[in-house]
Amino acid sequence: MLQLKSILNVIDNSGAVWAECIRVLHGGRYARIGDEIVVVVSKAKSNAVTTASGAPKVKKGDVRHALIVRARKETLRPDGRYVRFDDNACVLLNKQGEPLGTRVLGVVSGELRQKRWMKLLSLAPKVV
């Protein structure tokens, strides 16, 4: 359960290390694995990935969609048990609602198949 001011880790290329909520989108006070936020990139790398234009993907104060693929809070699964993450962590989204990097750089939770996040599944190396 991720609400404003939570710190997300960010596993994809895009450039980004850190990034901050600051707003729920479906109009709740919690976000929950598989749910869209609107995040602000508190860290970025210097040496990241760059657009065709030579500039960077994203940087420190860019203001993007992200989903959200890990979680410190447990979830129930269907089955009685509880899967729950060491942090929480996201992949950020272009204006189309695809990943912005090329690459997941971590495992992602199972949940996301449900929500029909199946390119994200596709990209990650790991699905628990």
Contents of the next structure:
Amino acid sequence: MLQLKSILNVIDNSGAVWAECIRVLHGGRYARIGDEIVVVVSKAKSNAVTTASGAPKVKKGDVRHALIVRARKETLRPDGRYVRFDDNACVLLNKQGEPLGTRVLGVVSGELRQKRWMKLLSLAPKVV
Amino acid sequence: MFSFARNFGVRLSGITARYSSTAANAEKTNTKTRFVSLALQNPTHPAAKPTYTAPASVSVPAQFKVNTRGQGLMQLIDKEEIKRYGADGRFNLFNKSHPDCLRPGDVLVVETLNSMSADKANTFIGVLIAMDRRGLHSSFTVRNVILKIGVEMKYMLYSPLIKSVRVMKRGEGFRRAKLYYLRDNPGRAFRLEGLIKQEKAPQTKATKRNKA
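Compare with the form predicted alone: the form predicted in complex with its partner chain:
Every component of the complex follows; first up is the chain already shown.
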């Protein structure tokens, strides 16, 4: 249940560390796992200019699209199971809707499978 | 599903009896109209037998005590469904008088199917931190720390998609029913790498034996 002003951890290698939600793209108030949101990067890593793969590095203050991959609010699965993570995390996306970074660092929710984010699932080290 | 017809038959036959007596015995105006059970008088009367037969897909309980006011109906449905879905012994996981009962702090391995027709099972290993007893909707919450992020899964005990629940290690020293304090003070509760290796090791040994 992430909304305007929610701060999320960014768990890819795009360079951003924290991102603040400024818009929920499907138009509602709350965003859940698997929803796209617009974020402002509120904290970024200050090392190399570009990442090793040549992907553009994000700086503090950049406005990007992001995909929520973990949420503290418990998510209902179709068989009645609930999953809850200890933090809210997202992955930055480019304008085409593809992941901006090349690696995902950390657990990712299996909800993405239903929403067809196969590329992210293959990048993730662990899917729960 | 419910054989109300048995009771209704008595009343219906009483109603028909009233009208039949007034129609047939028009001269006897002295006869009082009251409920006379035709079913009792005439056992072969159609209203005497329960006329409703449940379709094959519906399971009618063997010993069903009819209660026309509907009291205790949800409790009865709960019990019947628990008997049906708990046939594989998962009822014992929540049964305190059974040795297999789960206790908060146990390290569990929960295998879940993705769908009713799937063969592959997803495995989740973690510490049981909460058991909620709600009849058919009983659930338990399992917590683990995966890649430094705490993950909690709440499973419905009687879900047919749960393939198996096994206890890898009994919890010791947990003196609460709900171990929510482990979210802030985990201590050593989530050091499960050794157990996870033990879990995977026999499988790999078995496959090696099969191959050789």
